[in-house]
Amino acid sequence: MIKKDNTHSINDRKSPGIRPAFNRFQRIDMLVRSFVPMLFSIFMILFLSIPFDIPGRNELLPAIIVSSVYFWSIYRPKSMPAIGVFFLGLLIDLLNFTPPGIVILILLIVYGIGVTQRFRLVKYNFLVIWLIFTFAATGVFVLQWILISAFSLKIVPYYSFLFEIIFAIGIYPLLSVLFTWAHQTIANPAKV
């Protein structure tokens, strides 16, 4: 139904782009919320690099970080930028004495898969996203095994890489629940 008189008030119209100004604490809160994915990843790298007697610690670290990079590159790539992914890989390389650049490469490959396919992936249900992650994780960990074997000039036993694949595929659903909760609450800068 069309109104014949133009008695609309200013409040009836929606004005895109006009928002109240944020104060200093709200801006800091937004900044911290946007860094939650990176801070979680850095914390996990530092925690799992400490030489505790945790079984499978060396295989668990890449699985958690690859899962984190994959999830956040799909759902909030601004909170997990490519330069941040590069520094996560560099931190893992430095703390775990892996051949330089291999972890950086696999994390950037996973990031590239997530960012370039994010508009397609968000349309799918969790099982399809998990299946695609399964293929991506298997591919990057096989590539990691090939590159480490090439750097060491011998074929390295594949058992630890097989455990990395199994851990990554198995831990992704658990981390996905945690990351989805964080994505909707503490890591959401729009919740300020």
Second form
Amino acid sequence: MIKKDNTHSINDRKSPGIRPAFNRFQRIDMLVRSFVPMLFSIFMILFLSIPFDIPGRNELLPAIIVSSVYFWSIYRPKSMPAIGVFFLGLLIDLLNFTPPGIVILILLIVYGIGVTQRFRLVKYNFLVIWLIFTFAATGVFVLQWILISAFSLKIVPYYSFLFEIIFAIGIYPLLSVLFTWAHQTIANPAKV
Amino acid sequence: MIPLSIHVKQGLAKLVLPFLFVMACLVMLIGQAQPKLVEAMRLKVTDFLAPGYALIEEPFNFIYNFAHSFKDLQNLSSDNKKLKEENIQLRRWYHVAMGLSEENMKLKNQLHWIPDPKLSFVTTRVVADVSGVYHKAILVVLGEDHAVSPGQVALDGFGLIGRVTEVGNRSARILLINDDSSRIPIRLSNSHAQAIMAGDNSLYPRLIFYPEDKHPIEGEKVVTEGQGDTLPAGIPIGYVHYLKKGQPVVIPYLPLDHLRIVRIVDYGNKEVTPPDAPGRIMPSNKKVRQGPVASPTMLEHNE
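Go ahead and give the structure of the form predicted together with its partner chain, now that the form predicted on its own is out.
So here's everything in the complex, that chain up top.
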């Protein structure tokens, strides 16, 4: 990438040339930037458990985390590694006193869809990605409902997962605007 | 780090996701097979995070209060007027209450009434709403040397909100009365009927199993029934409201989703012991506890 003054940007690995090695602060900066998606997700998990007047708080959390995992698994899986997704799920499970493992499983499924299909998905426009997310979210939340019903040996109320699905579908465009901005600015390790 | 060839590295990278899937299933199995282990881990995590919640909460509390103070400023004069009128009313009620309590004491003296045992309670702050999508619970923060144990009763300023289910070193979890698994025997104050209050994850627990000939009356008070030796009798909960015909619910005095301060009261009752085998319930031979309400301040507001 050539800047206006005909020099290369410092961390532009694609263009040929010799450039100085990164110093320590640039490394720390890059590290922090690459952790932004994970930090955002962890912060949301903690923030949404604070008893504030946020309507539908309990249904909002899985919707936001699933959207976040899906977006970053497509656009920068290095910032949302599989092991990180596993621990996000574990954190939600441990904090929320649900039968453990279910949230881990549904996050990994969404992550798997994003990561394996990412090269195909990025070619499509936003609406198609959103549509696929809609199907994925519906699938995993229904799966979550089935698993929780199975583990607690009774049919748990179904309107909760309807809310989850509606929130997830509704919040994905908003979050993807935010994430796209972050992807190019604060969460971009190449922008030191 | 073991030196690996690029091919092996790529192969391993492909195996990470399937391996994690297997791990997730393993976690699910462990959760079912060893609930104690998972419980212990949970309490470690919540104990660790309990002070951290306050840290996240504080800046937002500040903004929240700031915004609210603006609203208060706008309604200053009308609020003031309302408060003054209310104050006159309350002063009148204060004298009535003082008279009644004196009379009550005199009557009790004449009857040689055995005084209710003094209750010990702790007041704690709700730090987190740990409700998931499919259950309702809150997390409270406690001091290091607390005496809270599972099975104790949690009350807000007005009445019952739930029971303590798990206790860690610095935190405790309270399962709320609107949780899907909550079933509490209650008594209706006016129709004197008994019923069961069943949570269904919505804000208002439903009333079920009330007598056919005594339907709950709209607006009447709901208090606990000391049946089954699980809860003391007479703790106020809320009032009856019909969402639609034939569907009575209990509306708690304070909304269950905005709890900030709760009291955990030790009534001396032990936790319910589960029966030895599923389906076989031993009849309890302990006496049903009839007695104290939560505390003098939350005595039923008698008409």
